[in-house]
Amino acid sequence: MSQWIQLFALEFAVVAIAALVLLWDAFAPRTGRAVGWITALLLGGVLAASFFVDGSGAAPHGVFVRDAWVVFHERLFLAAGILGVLGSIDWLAMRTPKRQAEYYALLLFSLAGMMLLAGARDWILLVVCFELMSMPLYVLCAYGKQDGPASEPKLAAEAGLKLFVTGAASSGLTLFGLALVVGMTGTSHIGPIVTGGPVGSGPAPLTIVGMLFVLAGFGFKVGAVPFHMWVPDTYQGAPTPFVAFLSVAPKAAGLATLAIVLLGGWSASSSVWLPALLVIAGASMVVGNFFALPQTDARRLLGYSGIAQIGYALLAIATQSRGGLAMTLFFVATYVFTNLGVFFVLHAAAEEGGGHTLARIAGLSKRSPWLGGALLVFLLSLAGIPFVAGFWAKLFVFMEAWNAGLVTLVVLGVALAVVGLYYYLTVARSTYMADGDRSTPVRTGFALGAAIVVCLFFVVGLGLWPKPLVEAANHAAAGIVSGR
């Protein structure tokens, strides 16, 4: 027993958390925003125990394995999970004050799927944690049904429908490929195909189909091109304070997934999934660069963003490198950091202007001068302007791919990153150039300004001194692929 609670002590405090939150709820419902505060408090106790409790080791049968890789997810989202709770704080204590406890347990759930997926080597594991991650989403997407000006359509539960369905979606073709890679290798293990085919000739007919089913089954969870429907429309109606947690913390529970998968278990079979994989990647980039030139809604249009920077991300992945997973990480965490930022500030700026269209946000660095300040590093670290934490990633990520021979994406990705400085330069135009109603001043909560003032932190720590970070990615990639 002392084994298990070595291995699993992190997850077991996230869930304690979580009983408790909903204990302290049924005995003591109206303490305001201090159930949230203290979610945040414990939360982080959880990630200052990360860097002192050893829990590494492996599970029986070798079906959950927590390493270096696991525990630099482990904290990422840990961080992910305290800045979604802060952000929500004050937004939850004004629009939903009687349904505070279930909002924090339910994301609490999610979390502790999110930190067993990055370790889970078996694929029934690894489908029960996706699940456990996914199901609190479609409930909190759905949150804020009643959110919003009266004058404005109440979009939540459309929201959530549709990231409900598109997950539901996700599942169904995730195990109908797992029911044939399984059924032809024999095992739930996640590891190498060998087998299934006649001796040299790689993975059977059957085996490959299963390959790219589950590969597109991780599309719909990550948010890629042609698995994407879900993401705007997701962003734009379900409570911003969850979108900015939505657009981050699964999408790395995806990547870090799809990293095992491709390059821990099938990297011998890469010849089947690396195009796949490569049109994706493209297509992604095209598709969510493009898509968002047009967009007059700021949540729609870092949802493209967002389709776009996950383009991105699985480029440094097909590099099949350590330094490319290692990349993947680093790109992934300073995401973390500035896509949290952003949506936060855009929250701030919303809840006093009425909207989240560009129309709305308008002259904003003149009602909350921090505000407009933070937006704009922000936005410059979305669009891999020097010197923050965004440009290192977007720079690392196509030297490794460069050095993969990855010529035509390296070239495609640098043009069209061009391409998204201008819908970023258009959001910060609005902020700084166009005129406002200058009279209303926006007003920050103290949850809400302290998220803020940690992603402004990191993302602009980050940029000015990226080495830490970039050291402990190496360290967790060498779990995952050995090698340069």
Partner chain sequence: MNLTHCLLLASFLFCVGVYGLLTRRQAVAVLLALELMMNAANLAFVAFAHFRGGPGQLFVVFALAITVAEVAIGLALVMLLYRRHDDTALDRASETQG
The other form holds:
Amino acid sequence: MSQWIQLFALEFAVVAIAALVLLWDAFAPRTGRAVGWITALLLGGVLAASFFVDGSGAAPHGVFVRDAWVVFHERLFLAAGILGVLGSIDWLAMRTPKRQAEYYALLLFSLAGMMLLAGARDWILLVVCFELMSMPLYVLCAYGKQDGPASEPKLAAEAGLKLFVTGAASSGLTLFGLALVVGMTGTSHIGPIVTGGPVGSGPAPLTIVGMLFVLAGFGFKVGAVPFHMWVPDTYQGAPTPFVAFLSVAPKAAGLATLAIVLLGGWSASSSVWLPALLVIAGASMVVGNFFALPQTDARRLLGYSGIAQIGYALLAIATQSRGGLAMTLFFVATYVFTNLGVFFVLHAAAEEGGGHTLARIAGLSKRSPWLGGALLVFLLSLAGIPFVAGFWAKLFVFMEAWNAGLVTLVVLGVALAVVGLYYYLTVARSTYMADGDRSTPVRTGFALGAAIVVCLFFVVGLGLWPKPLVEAANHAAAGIVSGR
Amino acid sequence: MTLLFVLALVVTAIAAVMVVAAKNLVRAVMALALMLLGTAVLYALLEAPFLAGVQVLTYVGGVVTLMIFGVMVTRRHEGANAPAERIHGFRGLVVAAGMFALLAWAVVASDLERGATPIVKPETTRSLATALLDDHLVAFEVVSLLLLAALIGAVVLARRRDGRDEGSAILAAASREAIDAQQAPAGSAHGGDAR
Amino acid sequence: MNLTHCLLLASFLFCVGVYGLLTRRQAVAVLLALELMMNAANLAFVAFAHFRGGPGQLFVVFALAITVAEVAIGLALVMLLYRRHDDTALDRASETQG
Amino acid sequence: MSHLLAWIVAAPAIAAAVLLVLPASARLPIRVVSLIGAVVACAGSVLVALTYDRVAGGMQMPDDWALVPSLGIHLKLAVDGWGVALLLLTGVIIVTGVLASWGVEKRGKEFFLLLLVLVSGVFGVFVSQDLFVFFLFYEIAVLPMYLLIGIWGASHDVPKRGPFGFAWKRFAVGGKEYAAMKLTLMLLVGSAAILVAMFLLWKEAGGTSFDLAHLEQTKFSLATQNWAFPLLWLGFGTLAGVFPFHTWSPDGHASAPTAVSMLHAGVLMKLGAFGVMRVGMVLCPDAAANWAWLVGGVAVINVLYGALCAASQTDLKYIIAYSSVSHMGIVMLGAATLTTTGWNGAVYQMFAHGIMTGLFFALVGLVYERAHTRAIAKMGGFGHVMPAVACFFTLACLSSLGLPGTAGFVAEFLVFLGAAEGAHSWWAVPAVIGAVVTAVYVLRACKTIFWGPPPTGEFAHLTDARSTEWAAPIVLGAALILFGFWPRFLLDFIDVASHTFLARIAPFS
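Could I have the structure of this protein in the form predicted together with its partner chain, to go alongside the form predicted on its own above?
Once more the chain from above appears, this time first in line as the rest of the complex follows.
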């Protein structure tokens, strides 16, 4: 039993916080910001504890393995969770003061799912964790159903349903694919595909189809082309503080899963999935970047930009090298902080300006220079401009991909990065050069401001000094891919 | 035996088509029930009696009931300004047919019958339970969390702003099903807290 | 009665579900289509478990729990949408601009 | 003094950081801090010029910090002869630029902040000896331009006509935001090309180091060179205004505020030419020789086309901007000759043109601030009301057309000489024709605006330069004459570096 506690200490803690928050709210309902702050602080405690608890080990039968890979992801998810909570505190206290606890509890459940996901080495556990991660997200998406600026349609419920339908459909796709793969290989362990046939013969057609189905299922989850349709709609409809979380943590978890499955389990069968992965990565970069161009709603724009970013991350996974995987982690980690920051600033501006369209956030930098500057930094990081974290992320990914011989995709990616710069700059243009109809400073709540500052710190800090994260990522990736 | 199998197979297939073809949603749900029953029969024939039982209990007994409930509650309105029933009909057909062609080709091309050895020791309910609570205990616990999360989520969604619990009927049903399906004491314990 | 037949049936059910998913506009109908897909996966699991062994049945136990949870959430969302719009057509959600 | 180069690069950045914490209302402190940052950097540059050992040559005053050791990225600074000349140029331009923009009122804090960051990047490019860090600084120098032009730029008051005239109204083509976006995107496309070429070279050199010295010792295969060189030429060349990728430059320079135009035309375009020579030609010597015909041919087009375009403009800033395109053609022409004389001329032209165009834009800004128009047809006889401005403007014009005794003469003469010596001696002919056309349009513009009957009406009461506005004309004008009569001072630096680098292209020198 003690071994279990040691192995799952952090996950236990997260679930316990969820229970605590629910109970506290049930017996002592509060309408202030206390619930959120307590959640954030306790999560911070868990994050701090993750540096002291040595939980490495494996559950019986190898269904769950805790190594550097898992530790890296747990910390990343916890950080995203803390920031997600911080970013929501002011909004929740204002909009639904009587119903805050469930929001945090659901977010924590999702967080627990993600944290477990990183260590799952068994299909059953993986699928179940994936659902534990996804299910609360459907609900949270529709949380602020009557919410949002007056000028915009209230789309939260639709966004939730849309996310649910795509999520459930992708679960179905994954499950069916798994039925074929697990059935053909006869084991639920995530490992090499045993062909069963004579030596040298590849997997049976049915196994191949199953693998592709599984890949497609995960493609839905991370929002890669051609499974991306839900992304812009959901981002536009769901409450913005939640979209910030939705746009980073589940995607990071999805990419982690893809890495576990493709590089950890199916690495020997890369001839099956690699072409598909490359096509998906290339298509995501192209579609994401070009469809973002005509957008006028900042959330939709960021949705498409997120699709493009996923394309870059998949490109790094496609290198199949330890270095490439490490750079995926670096990319994802910087993306987490950058995208959270972008959405938080956008949320602050939209609350005050009455909408998320580029016209509504016009003049932001004149009204609040710091907020405008933060937004600019985040946008530049997304665009991959030097001395912010996103630059190193893109650069490392491209370098690893170039090393792995994916020259065409690298050239495509570099060219598309310029397209990306264009639409990121259109956002910057509307905040810096256009004149809005208001001139009072944008006020952010303390929690939201703190979240933005933390994001800013990491984006700039990692931009100036990327070495620690590079090393951590390299260390973590060694748990999945050995060798170079 | 074979006859029963063929019968179940045909009934399941036809019922499935009816589920997506029926204009009337109540009929579609009924067809779903039929299909689920057909599948349950197939489970039984495939030596999975426990699953057949669970299928009948949770699916036919629970999910279908829930669906009917959903149809009834949301039904008032179809008719007058009901939108066109289908979209992208042709595109959907092409995708589905293409997918089926791919799958059917893969199934046939994989030559599954050659070298397949009959199972010596069929999986019994007992071995299933052992696997559930031994090898996959972690997953089992996670599922209880999942059901708890779903429960809280359903409460959150169904509860009205003004506090009236219109959706509590759905919830009650949902939670019962959830708990039945897992027979997880953890689930009900947590469920109690959530209320 | 062999594995090929069972898998063909499962594939058929799955594809019918996909068709329904892609073409139906009523949210409840979409849920029904999702049920078809999940059920198809379960059938394939059980068939494999019977003819080839392996953890298929165990998988189904978990899949059932997942399905039930999904139905609960899905129906709650449908009802929410219905209360909001008095309409459960799905594509109002996509006031897409591209 | 240790770490002198690092201090030069850091001084403007530190000043920018100080600005960050100053309140936006502190008008004077903001300007003083900016000026201090600029002066420190400029003084450092002068110190470098004085302490650099001209006889020994090569890389001097090295500094080295590991930035990302796993990829072999080092913050490695050192300066060569070319670098000395260009550091001096940058130092002079930024000091005068800060003084020239003393009167910027709109969001002054952010303006000076961005300006200083940009200059930091420029200094960094000229002294970095690591290709990657070179690229980083290059990006820093390019990017602030977007905001500088987009926020503080001026939209055009000269309406566009002709078949595409509708576009000016419909899409705000020609507006400052259009110019800013066009400039940024074109330069960033160039950066993408540079990045790809960098990877090519890095990979072939073993994938362990971006150190320029290391890369110079690597013998790249001809295939790699033939890919990398055109990419570098187009990438850096976009910033140098190489035809047909020069189109951002007239729009950008015409829209930019005074100091930004000075910096951009005066210094930033040199970054491009410097990149082509320092990185492209030095690292890919064989390909440089192979492609010289194209580089030189396009440069000739630049010279002629730029001059003809300038001759047909009616907007004063556009005239200067197109003349920059023409003069940068002379730089590229000198580079393409692959001779010591030609390269000396090219670098000298970078310096001379930087000073001259800085002077031009400073004066144009001064005139524009008073007259509120840049249409030369409306102006006339300004010499009567602003004699000093008129004199300095005429001086710049004379340098522009290459009058002996000005810095422009030395540069152009060297380039033409180099062209005549080189493999394609006919290049000298159209280049000289271009110089003649330049004489026609600069003199015409100068005569129209400053000389003639005294102005009447709204222009009758314009005033001459005042207080800080004197700085740019005096310093830059003096430099033009000084380096026209005493070219040896700079040429000693330049020559020693040109010899070293050209040794790599031995068969052609």
